[in-house]
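The chain that follows stands alone, in the form predicted on its own, written as structure tokens.
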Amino acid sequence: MIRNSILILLIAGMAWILFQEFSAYHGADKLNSISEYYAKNAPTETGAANLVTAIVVTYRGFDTLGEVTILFLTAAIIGFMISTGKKTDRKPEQSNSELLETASNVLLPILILVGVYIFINGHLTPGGGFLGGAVLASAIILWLMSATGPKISHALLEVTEAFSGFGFVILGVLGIVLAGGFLDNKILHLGTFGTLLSAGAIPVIYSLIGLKVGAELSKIIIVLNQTQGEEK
């Protein structure tokens, strides 16, 4: 009865609090300062028909940095936290259903594609490095839920990853020699509004970070699939 007391005490605590702040609430009705100056001056000045992009890749170039840091160690973290020894390429004991090894043939290519078409024009239409992927990501559990075709190779990823993350940095390094400051855009021509060899380097960022993302999702993935099969 106590317990019961005190738990509809903090509800009723809680309930009273939310609506204290929703009720204070008050939605902005113009930009802040630096908002306003992304409106205005973002599509000039970076060449991106997606502000968003601009913004992320350019403007707050070392955020996504973080962003892509704290996803290798996460990667880097789980690989050793569930390290069990020799890892084994088993296959499934039980074999797939020709109906999902038929859907993996179909969409498997369509997912890469999609994946790649996101990150490239991340900069013209929603999307980016990140969404993209996640998608190729999704591409390699549809692999791994099939299990048609050879083994994920683990140097492939290691390789695709030391290699986008390096690209990344150098970008953005050239950016502080070469234009305005880390990941500027403009070490490369801005090319025609709304077109897809436009807004400088950024396409070029954001299919390095693209492939980061992948690859770093896919290690995960993998090794999260090896020690089940090694569980079994």
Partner chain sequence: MKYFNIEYISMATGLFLFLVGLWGIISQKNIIKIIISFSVLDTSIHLILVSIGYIRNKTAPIIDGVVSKTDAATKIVDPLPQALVLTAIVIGVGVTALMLTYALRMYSENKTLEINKYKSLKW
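Right, the form predicted on its own is done; let's see the coordinates for the form predicted in complex with its partner chain.
Shown next is a single chain and nothing more.
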């Protein structure tokens, strides 16, 4: 009883603080100065049609680098923590339904294609590297669950992850050497606005991010999968 009332008090206190913010909030009618700058200049400076992509990959590319690192860390930690168990692949406890097998045979290539499409076109349409990578990862999970086709090579995922991350950093450093600063996308030609091969290095970076995210999320799922069936 006492415990619950204290908890209620705590939530009430936080609610009071949050209410202050709510009462001060009144939406907005126009962009602030920074966003206005982005709206006016980002398409010409970066060559990207999707302004969010321009911000994520170029203007605030450093944050994206951090974000990618976090995913990398998470995958590493999970691998670190789970690796103390046995590395057995899960044996399917029951044979998979034919429905799943057939459906996955059809869906798998489509999913992979969709994922790749999303991250390649990140500078033109909504989505980008993270979304594409997540779709790729779901393709791999489907592959895993249906147990069709060749086993997923752990080494391939590791190599993809390592080189795409490394590539991202190298592109950033190239930005210093060849263009205006770290992670400047003008190291590649800006091309014609609105086409696939435009926006300088943005598609390349987003592709690398897509691959990296896909590899990492898959790796996490695979590692967690290997713990299933461990009886202790």
